[in-house]
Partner chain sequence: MQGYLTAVGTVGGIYALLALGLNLQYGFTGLINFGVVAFYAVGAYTSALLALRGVPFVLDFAAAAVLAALFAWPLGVMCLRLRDDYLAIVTLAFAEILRTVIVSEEWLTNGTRGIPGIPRPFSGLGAAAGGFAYLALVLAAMLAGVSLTVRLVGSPFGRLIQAIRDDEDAVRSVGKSPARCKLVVFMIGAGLTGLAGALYAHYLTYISPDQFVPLLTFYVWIAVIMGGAGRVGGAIAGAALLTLFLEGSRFLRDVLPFVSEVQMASLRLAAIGLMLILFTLYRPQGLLGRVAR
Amino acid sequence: MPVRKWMLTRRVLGQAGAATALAAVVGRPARADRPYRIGALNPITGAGSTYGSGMQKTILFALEEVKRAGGVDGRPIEVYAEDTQTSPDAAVLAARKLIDANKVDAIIGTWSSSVSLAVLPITNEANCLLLHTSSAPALSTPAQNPKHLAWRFQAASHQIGDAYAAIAAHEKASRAAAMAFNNDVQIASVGFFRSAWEKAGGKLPNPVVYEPNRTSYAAELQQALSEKPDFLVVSGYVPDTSIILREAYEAGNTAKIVIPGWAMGPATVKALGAEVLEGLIVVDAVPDAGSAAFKTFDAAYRAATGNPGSSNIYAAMCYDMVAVLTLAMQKAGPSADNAAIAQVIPEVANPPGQAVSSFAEGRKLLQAGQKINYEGASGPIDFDERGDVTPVFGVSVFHDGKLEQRYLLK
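Generate the single chain structure for that sequence, in the form predicted on its own.
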């Protein structure tokens, strides 16, 4: 049922599959009197559920900030929410509903590369923007993103692989090994790790690729440890990584293990305990905790969820998605279509321009005809020619029952 413009509630967005408001038909000429529809497509359930609810709540309060600042001149915004279930099949059904039934103009906040890769052909066909938090290289290639309507707010696989290699060098590793969950992003990440590590003079056996939904990975782990590495990358997700970490501990492994941040959550600590996790290295894109945008995001995130903003980098990315999208809409004008909005995204996010940390700041300067450079909660948000951002990585070590950030990779 249609609801009044901007009547967005935490109750609605907090429920998987709930939706608010009705509006535009994708593909129609844009009109200032037709609301712009946003689909919040996030992992409320499944492997990404640690982050998904906070991502949707962030989209809600970020849009409320836009409203309080006066909104995009002449263009009301409405939002729908759906759950990807962290499943490509479920995500495709949800994306079809958002585009075909709800007529959204943009989908934001898809998590996991398999989900974003499954959704991208649908958004391309509908001339719908896709702002995502996924790492697979294919997401920004001309073949997969020919209209340049998809924008990556997360580290790409080659950046993650380079980070693994930088950590190995920092840890003075001499013999490295790798295990990867069998999907595009994890295999690509360890592949780029291998390339970077060998370019620096190291050697790496063929990474061990393992399948999901196993009760044990002992055989794969034994294969990875067969050449007695002192450094092991395990590139997977929470369920499989938890099993591997326990089995490595039980096998008496002495190699330093590094995992991506998305494979570490409260469930991991609860399931494994401090002794099993002691010394574990975790790498993830981190927000700029000192930035004005992060401070605003952090306060709102704490109010919405009861947790610090630093606990959900993907929520910070969603906050920046809303800011970048609405600033681009502001610059492109109330009658702009998605092609015109996409074209000006780098103009509001990249230098040169006056640095701004909010939609309110940017709107004021854009109305005055000035150039802006949005500096976000999740990082600087500077896009390259492929539509990818360059993140800052934080490297943390699990010690005495908690993660301690040790250093940054820029």
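Could you output the structure for the form predicted together with the partner chain, given that the previous block was the form predicted on its own?
Excluded here are partners and other molecules; the one chain stands alone.
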């Protein structure tokens, strides 16, 4: 039944494992004699489809990598894949199926906030881990995450908003403006941009909120540019951002435009070309394209999808989810339940400890009893006490048809 099944049981556990394999397949707390099951729950279709299949493929090859490195000691791993359809109700049934039918212990890679918010009560109830890439602040409040089973691998809205303000300051903007796609995450991030920017003494007219699926955003752009800003944040997704960037160019816009990394894909460059994109600022949570984890991820991602790893930041996050989860499993030991695994996630991901960039490296050090600090493909992956990753933003500028990283925001 599973997509790919790793029967490491015999090899790792030997006779003891085989003898007890019959003993328990029931019971939620994961046991050494039962494989640890991971549900890859990604937005394969719907609004998140640009990223979803890349995320799912990444989870599969990352687990393959874990397996090649020898696997988690005493813990065979199985993976089941599902589609959220970027829709909360489809995601709820998919999560139910993963938990009840496939008996997964962790769900990883839910993308949009509405999906994660709908799935979270279910995973909490089942004592299942949820590693997600959603920005909504509510996901890490004590009310929604009482057992600390949910972990955020994506910058939260307020962190993104602060980053926009920091870039505006760095670019010495005098008049700023903002446009946001009409959804929770985009509106929240420009809202936080506005408050951070106004706290720093700047002024920002009401952000222009636009509807998805329009044939043109000329009217919205005219409104956003009406105060003649020299700095414009456009917070949306790939298709609408492509149209807006093009229409801004056609309208002779001179303001510096900043977009989040997720709104830019290889298709954007193909659609618009170097001249339209010249000077475009892209802020992204990939801090250091030179990190070792990123290089490994990038090579594997290219092999799996044909696209560069930088085109899918969420896939990089999924890569880190697999690494962090398996390292935590390794550290917590073969009989640990999810509460114990969740507890050691910060211990393998945060400093202090020797920096590692892959499961293989970390496994060796953990076996030797050393402390480790996983540095990932999507960032240094350090969690705060709420379970939110603390991102480092890389700021890149489009120049001569290429995206060049200029500076980091920490």
